[in-house]
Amino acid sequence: MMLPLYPNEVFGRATGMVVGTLTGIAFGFVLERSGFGRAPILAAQFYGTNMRVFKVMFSAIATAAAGMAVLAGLGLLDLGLLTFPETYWWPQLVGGLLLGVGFIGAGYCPGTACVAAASGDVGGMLTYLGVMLGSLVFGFTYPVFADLYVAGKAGVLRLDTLLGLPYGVVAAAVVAMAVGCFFGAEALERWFAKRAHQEAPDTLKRPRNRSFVALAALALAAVATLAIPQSVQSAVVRTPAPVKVVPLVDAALRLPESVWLVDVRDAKLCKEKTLPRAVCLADLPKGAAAAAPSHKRLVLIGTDTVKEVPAALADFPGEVASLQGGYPAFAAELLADLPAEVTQTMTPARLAEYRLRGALHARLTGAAAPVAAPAPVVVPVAPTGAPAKKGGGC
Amino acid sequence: MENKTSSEAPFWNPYLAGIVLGLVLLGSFVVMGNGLGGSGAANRVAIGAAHIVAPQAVENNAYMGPMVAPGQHILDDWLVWEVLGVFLGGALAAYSAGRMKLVLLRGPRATVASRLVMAILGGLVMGVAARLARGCTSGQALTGGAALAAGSWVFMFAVFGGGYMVAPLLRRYWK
């Protein structure tokens, strides 16, 4: 199974960023050509006169869902390696309602605001600026939202598991539902147009019918792949994302609620010495993974980077990560004496990291004081952070 | 509807555009293992800027703190690159279609001032909403919808629900 490419380590991080930009270019291009860089067109969705938003969105969802079902059914795509949005019923319901309210006010959603800004609409630029401000409002008032943010956590919950049906069948049902709704949407458009004595939009029949045929073919293919023996199809395997030792230990000490460290090494090794606030896998009671606090991130500590989630932890509903290099990386980075890494060319970011490392080292080993942190001789370089971009920052 | 001059390329048929968009989304999943996003980059750029202005406040914040921890960079995330691409792709499409123009698009009866205020206020509400829901129309509705994620479907219906609830109050503003 080759797909998806990036999680299968077919190419590295740098290439990933290039591919990410190219994917974005394609996304932005299609959004603009769909008419989504124009607020009046988007707003028309909510007055029944032009259901373009609904038509484009549901055709896209149906295409991608059925396409994934076909690739997975053929044994080409490992669904277990895809990042699926997790379900949190309440914040998604409330967030969705709020986003709808913001959408009709601004005339754009965040992605389309970016496209509108790119095509020169000042409204789009301001909307995206508003989204940035709103993100900060959320961040700084996070305690107000903290309970709602994690309410109704259901983990990675897919409609197919919820309904107990094969992925391909649900994908085909989504296509069927979409096409059914398209006829309904067009009827509504005609009704609204008649009432306003105008002409209904998008009356071209040929591309429409061809699109419907293509969607139906995809749906049939998704169902047809169910005849292929299951052994070829993917089991759900989660590959933990690697995390670095310094930020991890910092987070574990400073924000212990945010992570759940589990040492999966041999019980004897773990009992001997492990990371602060880590628990040994052998000590965990049965069912601890499924009952773990919902908002924590599970971080596995092995003898090296852990590639697979142990069976006992497979029920953990949240995000799973793995300490890069395992316990030896922790011992080498934070328990061993720090090298005197003082140079004149250190960037502020490196300096901050070095100081944090020194502080953690002192705290963990009981060394008298943080190792002499280099004097700040360095700072004239601009912070490595990219400048806060205007317009193009979206 | 809106005034189209003959020099502008027409918009694509919505169903055909949707299929192409679906293929882009499918490509993103197949190549990157991830769907598309629209607001995650706004969050990261905003936090990055706030971190320069008020480092302590951001670092000690329970939500933003872990994102600015040393050893990583707030902008070092594929969503930032992806949204930079959205901007470039949007500009490319608008330019090649003859639609690239500095304008303030608004409803026929909306004033310039009201449009400016509504754009920023609407964006602000969406910024809060997208953080709360862990994604916006791109990251939740489109991506999660295609991935058959149960909560994303709730989100998607809620977006339409919220829009339809408030739309009648803003009729004079858009129609």
Contents of the next structure:
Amino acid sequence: MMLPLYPNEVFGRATGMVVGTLTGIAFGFVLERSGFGRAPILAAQFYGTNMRVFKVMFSAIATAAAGMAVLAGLGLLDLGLLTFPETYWWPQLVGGLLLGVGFIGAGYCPGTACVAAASGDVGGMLTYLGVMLGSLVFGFTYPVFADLYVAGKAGVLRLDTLLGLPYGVVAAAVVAMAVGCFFGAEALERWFAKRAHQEAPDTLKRPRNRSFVALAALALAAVATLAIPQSVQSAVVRTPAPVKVVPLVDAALRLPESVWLVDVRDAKLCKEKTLPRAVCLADLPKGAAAAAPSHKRLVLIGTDTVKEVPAALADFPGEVASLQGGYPAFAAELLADLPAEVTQTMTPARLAEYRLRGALHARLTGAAAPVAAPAPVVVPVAPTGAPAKKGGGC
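Having seen the form predicted in complex with its partner chain, can you show the form predicted on its own?
The following holds one chain only.
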């Protein structure tokens, strides 16, 4: 798997920030060229007289869904490393309502306000200022809304897992839905424009039809990749690769869709204490391993490093690993009190590792995170041999 590039550590944080900035500029350019920097076009979405916002955003969603399905089917994209936000029903419903009210009142959403502000629009600048002030007010009043903020937690919800269908099939269905909604949106434009005594926006049928053909080709390719056989390793010779405690727990908390933690210890021990997001082997239904998504990494948790894959998990089609040292190593490294070992002579890498370990310890136990450590002292190395020549010229 090559994609996504950043979680696969193809490049570092600095390069990631540059790529993110350039991607943001490109995104803003596309929004501006789509007319999203003008409030009348955005507000017309709510009156039904111009459905451009719906068309552009739905086409982007359909393209992304089908494109990811093709890349994942070809073995180039690891869907497990993509970050999917958790669903919180009540705060997201209330937040969506407030966003809609602000959208129709100002004529911009946060992203389009930024585009309009960059284009010199005063209304966009004022809207963006309002977004910043609103965020500041929410930060100060967060304790009042703390309970609402996490109400109705439903975890990570995805259509493919909810429906029990392959991701490629769901992506093709999204494309079909988008094409149908395009025609429906154009019919609504004509109807609402007629009621408002306005001219319906012109539809450029040739570019639209070309886009439909491209989306259909992507959808067919996504479904076709399902016929590519997945490489299933032999359970007889499979030896779980050891994985360390801190990186595993960090991945399980930040990217829960990337790993599948199964505690293979005795059922009683597992139910008493286990790793976050882990399931007990005794609770898994028959055939769960064969039906599990192959893009996840199965990590076995035992009383020590697990050397062999249990028979109940032998049909798992993906990568299998084992927690080095088992549950006792997890308890010793992240549940026990951290040693006070921060000094000014620690290397930056060791300091970063200690801080990550402290953050995980605080999250798992509720204890206070370790205080900010002093910056490492760089000890200069005395030069040896002849002194280097100084550069000359301009």
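Positions refer to the first chain, counted from 1. Think of the rigid core as the biggest set of C-alphas that the two forms share within 1.5 Å after superposition. The model shown is predicted, which means the values in this text are computed figures rather than measured ones.
**Student:** Classify Thr305 as shifted (yes) or not shifted (no) between these two forms, where shifted means its C-alpha moves by 2 Å or more with the rigid core superposed.
**Tutor:** It does shift by 2 Å or more.
**Student:** Rigid core fitted, then: does Ala72 show a CA shift of 2 angstroms or greater between these two forms?
**Tutor:** No; that C-alpha moves by less than 2 Å between these two forms.
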